[in-house]
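In structure tokens, the next block holds one chain alone, the form predicted alone.
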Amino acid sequence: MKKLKNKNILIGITGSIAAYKACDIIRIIRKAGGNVQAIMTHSAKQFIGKSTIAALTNNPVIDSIFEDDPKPGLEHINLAFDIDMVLILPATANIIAKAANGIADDSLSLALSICEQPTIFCPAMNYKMWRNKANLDAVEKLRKRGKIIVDPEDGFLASLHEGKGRLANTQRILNNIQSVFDIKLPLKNKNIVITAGPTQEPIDGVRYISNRSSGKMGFAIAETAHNLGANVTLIAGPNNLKDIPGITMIHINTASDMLEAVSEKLDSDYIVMNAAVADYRPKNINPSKIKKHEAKLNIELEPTVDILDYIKDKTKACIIGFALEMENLEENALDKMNRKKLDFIVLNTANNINQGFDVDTNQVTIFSSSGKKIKSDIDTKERIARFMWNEIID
């Protein structure tokens, strides 16, 4: 999302039970070095708190056409001259019949009856405002106009009720703010899964097996396909990393856990198998702390199931498979992408300090089933998720 960088987006908040989900959208244009201010409806303030909007925005909020400390010209005008995009979200009836017949009676309308940029309206409201006839109508006038329409989704309202109205996902409302600054989306509205991070094995009640991974590479893979406009759901073994905002998390500790939940997404079109799960676990778990003893403690170990193995024949998704060698590396590799009927494996070695486990530079070597190898230079762990997506997208 390089391209919102120094970007002004002006976003107006109107009156719905969606407009707390607003604040994640802020929060991702900012964290994407793009600036925000908002204008919030009177209804909006019913919703949500106008100091949370304006913590997240690091700006103060407009919701009255007369400000407190009015300034040489209308504020509202000023922002026509200095916004690079409007974004209604959520976008309720009132704002889009509003919008569309050029009432300008409140610091949000008359913005918009003002601002000629680009303009994306995301609505939400009950499915019966949604389909009634002067809605749609109004809709369509504002379609005519080159607005951008994000069509609500179905599923269940917070009526209770079950129809079209619900607000789009965060996903599709960033590939349409990506879209107006021409920004490349190639994987545009992909399902992509990946999996970061280890797996704890428990020992007892208080002790685990483990490994170094700390899940930084999976992590950046997963913001990268999420910035090239995929939805992301990342499946994540215990880390220290932050979630990421507009993506799927999902936590597990077990590779147990881990089987259960990218089984439940077969149907992707991207499986990124990232993670460093344990191939082995303890047969037998002490629900206790098992005391320390002068004898020799032996645990008995059992294989844990290989995901790779159980989900290769059962899903038609392009399957990338890693590989962390630290002998015979590309013959390793090359023998784990054939028994396991992998598309891609990528190759990555723990020998050197700069490389693997808990670090945040890697490098990496890709090899596909159709006979494509290629090589990345020592980087960070973000450029190295940008080159293997535009390797195995290519």
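Residue numbers count along the first chain shown, from 1. These numbers were taken from a predicted model, which means no experiment stands behind them. In this text, rigid core is short for the largest set of C-alphas that superpose within 1.5 Å between two forms. What changes on going to the form predicted in complex with ligand CTP:
- When the rigid core is held fixed, the Cα atom of S113 travels 2 angstroms or more between the two forms.
- Once both forms are fitted on their core, the CA shift for K341 between the two forms remains under 2 Å.
- Superposed on the core, the two forms barely differ at V364: its CA moves less than 2 Å between the two forms.
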Given for the second form:
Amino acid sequence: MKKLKNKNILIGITGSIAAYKACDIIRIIRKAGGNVQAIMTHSAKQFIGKSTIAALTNNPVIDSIFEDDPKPGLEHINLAFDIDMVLILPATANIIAKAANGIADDSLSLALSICEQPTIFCPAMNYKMWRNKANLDAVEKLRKRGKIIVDPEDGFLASLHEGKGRLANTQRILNNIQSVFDIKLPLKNKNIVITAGPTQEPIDGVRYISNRSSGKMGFAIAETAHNLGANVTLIAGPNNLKDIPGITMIHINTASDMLEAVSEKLDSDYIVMNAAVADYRPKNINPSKIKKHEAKLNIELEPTVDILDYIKDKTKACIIGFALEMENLEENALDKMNRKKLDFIVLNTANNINQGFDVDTNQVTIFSSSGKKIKSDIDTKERIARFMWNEIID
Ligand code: CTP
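Form predicted in complex with ligand CTP structure, per the form predicted alone context:
Let us now look at the entire complex, which starts with that chain.
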């Protein structure tokens, strides 16, 4: 965030419940040395106090075209010359429509009609408003004119409805601000494929063999890589997690589906095999439901292809494997790293309730083929993912 030092950023706050989230962004920009001038629309002030924004920006808030104490020359015109970037956060359907159509009937739309600086819109609204054709047309118009739109995310909205309309997460917004000032992201332009979750190997028409992997660690690794600027493909086994916006999602079921999907991506820069891939699958799949006629049922299993083993000599990518161990932890992990010719292996265990499968926290030890070893604290999977990327990029 160094390059934000002394940058002048105009933030336009409009009337959405997400207006309070502008406070956090203003604080982060100011902490990085940037200056912030805010314009609030009339509706924005229904959601958040003008004094809060004035205090956080350390500047008087502009909220009217005609100030009580008019200064020589329009303040809005001066803005057009002084600022380095405009950020509309949150952006309602109303301001998007006005900006797309050149309407300038309040202080913010007037400023937008003048400012030619890079402009980022961060929409936040009800999902029905977002997908309204008029809104999507307006968004498209703005994009065609070179404005940056940070798409809203799927999730629970203030109305408790679920859909696309939530303000993008803070990191995505900051990444967009950084890219305006060409602040380098360490994984920019890197192609990264990540596998996550379990695989399901069918026994018959309704049953399968699988494991307890939730996919949370792999999703956190994917989202962190995306936030660090990478083009990410996430190949995910069955899970209950939400697709991550901005990431190419490939949903698969079996180990052989996963092998096929990974094989398509061998020209990537990094391949992270976090998935808990089944080692065996039923040899014969009964197409309908097996009936319980017999006193004993034997299911013959055959090994699946080891994906890492299969790809190790077919790619130039940096390969990161995971080892989930319950005994002889380090010895088993190092053995896997050497056998599978990995650049890194991330060891985790399922021996404690706050580590490994199906929980939100983890603890890992990372070994590199060059002999390095580093252990993390027990932490959220998001922070563990960041820890992992820091080590690998290093
Ligand atoms: N893996 C793989 N293909 C498989 C099985 C595992 O690519 N068919 C990968 C996993 O994604 C992980 C690494 O190999 O990155 C180690 O997986 P793990 O299950 O810990 O070890 P295995 O090699 O399967 O050995 P074991 O089950 O005996 O511990």
